[in-house]
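The form predicted alone is given below as one chain in C-alpha cells.
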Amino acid sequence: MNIDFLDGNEMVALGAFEAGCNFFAGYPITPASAILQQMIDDLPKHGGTAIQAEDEIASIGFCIGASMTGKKVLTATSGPGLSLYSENIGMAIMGETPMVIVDVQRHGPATGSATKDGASDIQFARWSTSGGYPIIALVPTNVEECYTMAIQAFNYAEQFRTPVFLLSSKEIAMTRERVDWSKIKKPEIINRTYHKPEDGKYIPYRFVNSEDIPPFAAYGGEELTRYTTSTHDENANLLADPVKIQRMMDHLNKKIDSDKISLVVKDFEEGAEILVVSYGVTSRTAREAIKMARANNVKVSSLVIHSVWPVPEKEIKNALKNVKKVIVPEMNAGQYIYEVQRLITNNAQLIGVNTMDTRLINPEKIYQAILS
C-alpha cells in the first residue's frame, strides 16, 4: 500500500507534474511560498523550467509567453499577488491562453492576516480582470482533492485555451493528510488540440462556432502567430467593425459552457426540506454538522460546489428541489451565496453562516443554522 503524509502545496505540485506542466514562473508569498519553492526544486527533474521572477507581474508575463510556445503553465500567489496578475489574466483570457493559476487565499483585504485562512478571492478570482468574461475556477477541500484537482485544471486550462484558477486555502495548502495512493482517481490527461499542416492555412483565432476552440500552433515554429491584447479578427489583427467585435466577444463568453464544467458532490437525503451548499475547506465542517442533525433525525441534503466558476446551475437548481431552508456557509462576510439566491424559484429561506475572524467555521454553528 502506497501512503505518504502530504499537505495542500505539495499535492498541488505533484498534480502539475502529473499533468504535465512543464514550465512554473512564481513570486514569494505566504502561503503559497511552498509550491513555488517545490517547482524550483522538482521541476527541472521533470525536463521543465521553474523560475523564481522579480515579482507577481514579472510571473504571469513570462507563464503567458512560455504558454504561447506550447509549455504547459502553472504560477501560485495568494490574493495580493492575484490583484498583480489582474491585467494579464485579461490579457491571458483574450488571446486565449492555457494556463493554471493556484490561489492558495488566506484572510484578507490587503496583507490581512497572511498566515490564517479565509475565502476571501471568491468573488475576486471570478472578476479579477476587466470585461467581466467567464473564467474556470475550481476549489478543493482536501489534500487529495488538491492533486486531482491540479490535474483537471490542467485539463480544462488545455481544452478551453483559457487561464484556469484552483482556489486553495491556507488550511488545505499547509495541512498535512494521509494520501492513500491506491484510492486516488486520477483525471485522463487533457491537451489542447494543434493545428495540423493537412488543415491548410494556420488562422491564430478561426472558430465556426461560437463554443468552437480555435486550433493552438506554438510561437516559434513553422506557422505564423499572432498575439495581441486588443479585440482582433480571427487573424489577431486589432478590429475597428462592431458585428465582428460582437462575434470575436460572444465567443469568449459561449466557449466556456457550465454544462461541460459542472463538478458537484451530492448527498441528498429523501424527504429533506433544509439544504447545505458549500464548497473549499468549509465542506469539511458543513459535512459533520450534517452528521450532528442527522444523528438526530433532522433530515439534510448537501451539495458542495468544486467547480465554483462557472456556476453550475443546473445541478444547484436540482438541489434546491422540495427545499425549504438553504445555508450557505462561507469563511467570507457571504460571497458565493448571492449565487445560491438567485436559483431559488420558491420562498426557502436562505441563511449565511459567516466567520471573518480567522477561525475555521465550528460545526456547531451550522448545525444550530440547520435546527434554527
The other form holds:
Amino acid sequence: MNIDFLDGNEMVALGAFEAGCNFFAGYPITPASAILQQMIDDLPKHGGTAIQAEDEIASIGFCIGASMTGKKVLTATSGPGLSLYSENIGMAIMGETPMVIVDVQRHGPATGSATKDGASDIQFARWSTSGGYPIIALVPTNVEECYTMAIQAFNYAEQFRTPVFLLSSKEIAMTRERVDWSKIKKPEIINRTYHKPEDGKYIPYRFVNSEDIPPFAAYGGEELTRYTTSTHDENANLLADPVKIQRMMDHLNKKIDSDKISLVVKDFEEGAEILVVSYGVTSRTAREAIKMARANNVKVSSLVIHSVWPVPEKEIKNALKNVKKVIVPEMNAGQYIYEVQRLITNNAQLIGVNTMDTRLINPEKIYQAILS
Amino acid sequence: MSTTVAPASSFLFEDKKFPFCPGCGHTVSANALNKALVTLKIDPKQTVIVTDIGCVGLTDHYFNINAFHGLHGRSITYATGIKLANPGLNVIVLMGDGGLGIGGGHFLNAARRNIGITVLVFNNFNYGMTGGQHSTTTPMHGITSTTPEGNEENPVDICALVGAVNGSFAARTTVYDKDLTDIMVAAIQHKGFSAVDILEPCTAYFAKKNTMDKEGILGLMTSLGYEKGIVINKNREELTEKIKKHTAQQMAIVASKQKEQKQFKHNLIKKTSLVIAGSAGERVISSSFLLAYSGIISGLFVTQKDDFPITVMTGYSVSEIIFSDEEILYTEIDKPDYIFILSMNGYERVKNRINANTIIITDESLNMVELLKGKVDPKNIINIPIVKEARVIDKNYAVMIGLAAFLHHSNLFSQDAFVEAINTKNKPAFIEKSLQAIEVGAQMIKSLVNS
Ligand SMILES: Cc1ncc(C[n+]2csc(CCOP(=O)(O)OP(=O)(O)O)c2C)c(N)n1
Ligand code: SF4
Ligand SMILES: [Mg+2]
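Same protein, different state: after the form predicted alone, show the form predicted together with the partner chain.
Full assembly next; the chain just shown is listed first.
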C-alpha cells in the first residue's frame, strides 16, 4: 500500500535515510527526541552509525568530524539545544562542512513550553552564530514535506558545503497525518563534489570565483586535507592579509544566494490586492483562511515560503506587485515580517497576525485580517 | 593503527619552524610527537591531528598530515566523530589545559566510552594564548594574572579523571623527561581511549612567576602526589569495535515486507473531530492510533495528536483525531464533535472545549449527565457501562470499547477497517481482546438505537 499514517519526525528520518544519511549524533530533547530514537533504532540497519552524545555541543561536534570523513550527517534538536550548537554552527560555516540540522521548534525562550508549538527560531536559525554569514533554512508545512525537505536539505548541504537547517515544529513533528507515497515527488539525490586526482594537487579551500564551492576530500582518502575554524587561506593556513581575508569572507557570503536557493509555493489570484505571506504550519491555517475569503468572493493571493533563508527576495518582490495589503501570520511576536517589510516598495499596509499562546493561529484571525 | 609502506624521517614541513616562544614546552612536545609518529611509521593519509584552541592549537600547521583545527575545548568531539565515522584512522588530539577545563565533560565521556583516540594534553598550568590566566590545572598557590595572590582552587588531576570513569589508558610525563616520545608511542598504540598529561613550562607567563624548571615541575608533582609514567593501562574493548559488530547484526536483519493493506470505503459526510480523554495506563494513545489508522485505510484524511504530562505514567492522557475527506489544514480541535471521556483526569483536561453540540461518549460511573447538566443536552450524552463491560474482558480494553461506540455512532466507516487495523497494526498479544472489545462497543450502540 502506498498510504501511511506518520508524523513529521518519522518522515524526517525516512527522508534522511533516502538521502543517504549515514551518521547521526544527537541529544534527547522534546519535541525532537523521536528522531534520535529512530536513528538509533534504524540507522545501523542502513549501515550507518547513530550515537547519543553527552550534550548538544558534542552532538554537533561529532557530526562535523564525521562529515569531514565524507559521511552525510544529521543532528536534531530544539531551541535550547540549538543554543548550544551556536559556536559550532559558526565553525561549520567557516570550515565549509556539509550537515543537516533539524530544529523541531518549540515554544521559547529558554525552556519555554517544552511540549508546545511555536515558530520560535526563525531569526535565531539565521543569526545563530557570530559573524553573520548566511545559512540555508527550509521550513516544511506538513509531514510529507518533512520527508522531501529532509532530502532537499541534504542536497543543499552537500552542494553548498554548509550547515542547512530544517525548521519543523512540534505540531508537524508530533502530529500523524496521511502520507500518500504515490504523490510524493522525491528530489534527485545530490552529493558533494569530490576532488579528482586529474585536477592535480588537492588544495582544501580552493575556489576560483567567489561563489564557487571548493571540491571536497575526505580524511582517510588519497589526499591529505586540512580543516580549520580560523580565517584561512586556501590551504587552511591562518590568514593575516586583509585582502585575502576579504576574498575568503566574500566567498562565504556569496556562495549562498537566493538565485540558487529559492523554494516557494505561489497561489496567486488574478487581480488580488491582498497577499498572505506564510511559512510552516501557519501556512495551513492561512490556506484555510484564504479558502474562507475566496468562498466569500474576496480576492486574495498566497505565498508560502519553504526556503526562509536565504530570503527568496525575487519571489517575494514579485508577489508584492500591485498588492495593497500584506498579511504575515506567525506563531511568534513577529520575526519574518521584517524580511517582507524591507521588500515592500509601495505604501502597502503590512499586518502581522501573531500568537504566542502555544496554539495554532486560528484561521478566523487571519480571515479577519484579510477582511479588515 | 595504520602504517605506511615508505617510512618518513619526519612529518614536519621542512620550511616551517614552530612559532612558540623561546623555551616553550609546546616545541618539545610537538617535536616528540613527530618522533613518535616516525617511530610508529604512521601513514599520514590514515592519520588526523585534531587541535584545540590556544598556543597548542597552532601545532597542526607544522605537520604534513591530515589536520583539523577546531573550537576551544571541543577537539575531542571532532576526534570522536572522525573515529566513529572512519575507525581505521589514527586520531590524535592536541589540547591545552585550558581546553581540558572548558571541555572537561568531553574528556570524561570520551574516556568513559573508550573511543580509540589519543589525547595529548600540553599542560602548562595556564592559558598561554590569552595572557597567562589560571586554568583548571593551575596548582594551589600558583601565581597567574587572574590569581595574583596565588590560586585558591584545587587543580584537576588529569590521569585521575581517566581513572574515575574506568578509562583504559592514562600517562603523565614532562618535557624534561626522556620517555616523552615513548609514552606518546604507547598512547597512540593503545587500542582504546588514551590520554597523556604532559607537564610543560609556559615561558612567557606561568614559568615567569612560578618555578617551572625540571626541579620545579618534579617538586610540584611530588607535592600534588602525581604519579609519573603510564598510570593506567587496561585492556577494554574499544567503542568502534563494538559498534561494528552491532551494525553488522542490524544490517543482517531483513526488513519484513509490509503486507498488502486492504482498503475500505468510508461514509463520511462532513469533517468529524474526536477527543479521547482518559488517564495514563489506559492505552488511550495506542488504541486511538488504531482507530485513526482505520480511517486512513478507509480512504480518509486523518490527523492524530496526543497530549500527556511529561510524567507519562500519571495524570491525563488525551488523543485528538480529525477525520476528513479532504486535506486537513488546521489540526487544532477547538469545538470537538465528539468527546469520549473515560476518566476524571481526562475530563479536567478537555472540559473547556465541551459545547452544546458536542456528543459525549462516557462511562456510566463518571456521572457525566449530572456533571454536564445545563451544558449538554442529555440526549447528546451516550452514557454506557464501558468500564464494567471491559472488566469482563480485561480492564485495559475500555478505550477500545468506547472507540467502537464512537465508530458505530458516527458511522464514518465500517468496523471491518477497524478490525483490519487491529489485525495488522496491533501487538499480536493484544489482537484477540481488542476484537472482543470492539464487538462489545458495537453492541452497546446497537442496543441503544434499538431501545
Ligand atoms: C569559547 C572560547 N572562549 C574563550 C576563548 C579564548 N581563548 C583562546 S585560547 C584560550 C586558552 C587556551 O589555553 P590552553 O588551552 O591552556 O592553551 P595554551 O595557550 O596554554 O597552549 C582561550 C580562553 C576562545 N577561543 N573560545
Ligand atoms: S605564550 Fe606560553 S604557551 Fe604560548 S607560545 Fe609562549 S610560552 Fe608557549
Ligand atoms: Mg595552557
